[in-house]
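Have a look below at one chain only, the form predicted alone, in structure tokens format.
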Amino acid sequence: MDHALTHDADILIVGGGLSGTMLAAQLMRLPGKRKVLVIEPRAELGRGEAYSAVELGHTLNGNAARMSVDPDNADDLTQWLTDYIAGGGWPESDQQHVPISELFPPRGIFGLYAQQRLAEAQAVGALNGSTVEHVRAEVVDLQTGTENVRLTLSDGQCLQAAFAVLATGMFPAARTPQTQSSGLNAAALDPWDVAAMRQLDPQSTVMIIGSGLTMVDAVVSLDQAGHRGPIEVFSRHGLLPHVRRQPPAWVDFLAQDQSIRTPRQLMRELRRHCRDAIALGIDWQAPLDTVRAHIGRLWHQATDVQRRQFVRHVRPWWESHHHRSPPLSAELVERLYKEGRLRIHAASFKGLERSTGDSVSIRLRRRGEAHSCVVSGAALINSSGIEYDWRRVARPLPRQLLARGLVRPGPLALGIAAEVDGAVLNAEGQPASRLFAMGPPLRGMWWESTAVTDVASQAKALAGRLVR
């Protein structure tokens, strides 16, 4: 038989959201035929998790000239939004006061802006026979075969094609089914909710588990609720995201030293050079951001030894000193932590505890403290971030692919592994030739595998090597 005539595309994409519509992008710009289709069961393609947001309080955490889904165009946002808020689009964003290349868009917005570049993309498609079509279904079932990829579709639909990629983007905590649950998710308030906050009572204690980024927009979705009550966050090393400013350039001391390799080395020369920008009166946050563009070099040539110290002693400042917060969300912070309605404590979260009445208790160990304790309040909201476990994630796709062995977990169990082109590892480690993945997934290959310049990057690399 003709494998050919089996074919329903050239190209499946599993997962919409802007991993999938990026790549989808980056295809139909290139010279040639093709058919692509975008599995997602989201009734619209490039929102996914992170941009299907509807609150304009909830935010990029980076401003628009470090959030281009273009990879040869930095302005590409900028450009796009200049014409957006002159057509009458976002009259809020007067409110920050800054240039548009500094704006935090809402994530709404930016949904939009992906959008948009996938239709111009597809335009340019056309001229060429190429289409990108939306199937909405979730994929439960993958099977790879020697000229084709078969997925098995929620509705019971299959499809066939010559390759297939993983852009399946993050699986958040709080919206994630584990496979070794606590129950807390089925206890939690979802961190973006705002119309289920509003059933609260306003002056009523609400706690937090986990104090990153999603915790700063759990307590922006609270605000924009109503509640006025007291937050109590508890993580476990009680860290808060600093708030993201616009420093100014600094020498990019990595590109310059390429004999700097472990964490430990780098972490003395970044100290060094933060102490240096400080004694000049320069922000320290200048030498940070030089060190976003080596992290994927320097975590992929790390051994696993390397990588487990980073992860355990280095990780959560990591995480609270580059994943910063936006400024307006940052401010609000500050504030109800200066009232004292907002309160961070260190500890450990350990499981639920029977509730009475229309309260949620919790289970807790402090830090420094050998016996846990129960605390309790009128609501609970997992905030713990993302989860990048793939063996801990109770979602069909995830779990047929460990057990068919057609993807294994990545370096210390961060997404799956995969070779630098993105071709997927099975569980020999094997690369596939019709199997690949980017962006989230790969967070394990490369750290920081999720910001939109990242992704945006592998949707170019990728899409050529599938042209190819």
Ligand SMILES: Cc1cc2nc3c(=O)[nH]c(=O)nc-3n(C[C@H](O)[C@H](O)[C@H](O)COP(=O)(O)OP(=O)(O)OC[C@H]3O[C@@H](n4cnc5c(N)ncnc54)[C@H](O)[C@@H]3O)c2cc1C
Given for the second form:
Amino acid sequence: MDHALTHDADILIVGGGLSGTMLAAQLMRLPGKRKVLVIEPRAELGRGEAYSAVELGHTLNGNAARMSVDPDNADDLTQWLTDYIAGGGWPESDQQHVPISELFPPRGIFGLYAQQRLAEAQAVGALNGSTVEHVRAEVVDLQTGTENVRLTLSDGQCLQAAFAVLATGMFPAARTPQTQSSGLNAAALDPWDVAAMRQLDPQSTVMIIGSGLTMVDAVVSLDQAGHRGPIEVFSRHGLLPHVRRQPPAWVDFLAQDQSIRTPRQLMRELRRHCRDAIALGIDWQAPLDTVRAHIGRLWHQATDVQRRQFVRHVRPWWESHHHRSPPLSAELVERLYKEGRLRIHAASFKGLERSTGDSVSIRLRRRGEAHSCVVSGAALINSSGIEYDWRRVARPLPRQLLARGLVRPGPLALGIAAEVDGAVLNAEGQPASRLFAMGPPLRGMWWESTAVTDVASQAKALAGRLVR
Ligand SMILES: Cc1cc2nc3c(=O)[nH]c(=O)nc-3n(C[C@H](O)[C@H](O)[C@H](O)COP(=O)(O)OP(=O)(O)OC[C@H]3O[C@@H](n4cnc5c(N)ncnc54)[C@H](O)[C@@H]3O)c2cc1C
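Can you return the structure of this protein in the form predicted together with the ligand rather than the form predicted alone?
Every chain and every other molecule in the complex is listed next, the one we just looked at coming first.
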């Protein structure tokens, strides 16, 4: 790839979490010489929020056989992990007595794997003179011209290249106006901060908002920190994630019947297959897992009305059945639930009431009740998820991109709009020739655009597109 002398690089990748890192790795493996800069404020590439985890109990939500970053080799993580364990890494894995492919690796160890795969790709790229460098800063502004893309960094530096890719990942939820103005995140403990949880009275009541996988991680953190008091979990639907099992293969009914298109048809067929599976003594997770490969196509071809139906009626169910909990964490949650120490309530968060040194109070409305109520505890954890609507994200880059009309909200305001190849659409709906996006920002385009396997396959396709 030729680049003008004025360019600092051929490709600028904004964000060095798993997406940006895997894109850089794919770019290094393709023929030709290119210079790639990854702009990421964190100290290390390949980690982002998910894989910066330091607790061994914060694991992937899928086993090694499901979490390869190599779209052409599903065994890639299992192979890496086999060598890692043989070399003395993760000695605790011994206690699980399952094949390595069935282990659920700690996310921090997965981060090492991603980093090693990048290092190997860099060695391959070096043979062609290609390089990847980490620039440690936040991108605060971006402009596109006919010849280049220009970034402004938090330290005032400017960078230019032929192409830029937004791999900015997920932004934490600040879903309601009350949440922002009441300072929920300031009053809440970080779900992964075990050291902060050690400061709590072990018998005190802890409140958690949200009941998805971040809540599961928070319960693991509390347990690690020695907390033994009540845990009150509040979420709109009061649904806990199911545990991930290893179901056998099931007929890929969506591949066989392309007439299934609407959420209603999908749910009807899926329920039928789950009933058939159960009648045969097979886990209901087997038919459910066949849907994953088709969800992007179904979402992409759906109308906005159908997408809204899915979000309204299917999403809570999809989240708890599809985004399943790793077995060891699920066992802990189940044990605490059975002991009566963890209780789950269907209630919506309405705002923070009061926060003093030793107690926090929140206002909630329980499902089915007309009036709100106030509950208190010694600490609060916000695990209410991700903000996908960029118009509500209070970071400089999303704001600038929207203000400049370089991006526009994606379907249902989930992330940003883009072409199938990742070229972002501007405010008028025109595809950019130099600005691309991948991973969670494309949530509205594909619905599932976040998991390891999603970003790994997008990285491969986008690298090919950029080099072409
Ligand atoms: C706690 C947690 C656990 C998860 N567990 C799993 C799991 O078990 N299995 C699974 O498949 N998926 C899991 N996920 C999904 C996970 O998000 C993806 O696997 C993957 O991390 C997405 O990578 P990403 O690089 O797109 O986003 P992120 O990991 O969010 O990384 C984005 C990076 O961009 C940087 N950035 C943002 N804005 C800018 C800017 N303006 N300038 C410069 N840099 C910027 C951020 O600092 C960040 O490091 C988990 C997610 C979380 C949050």
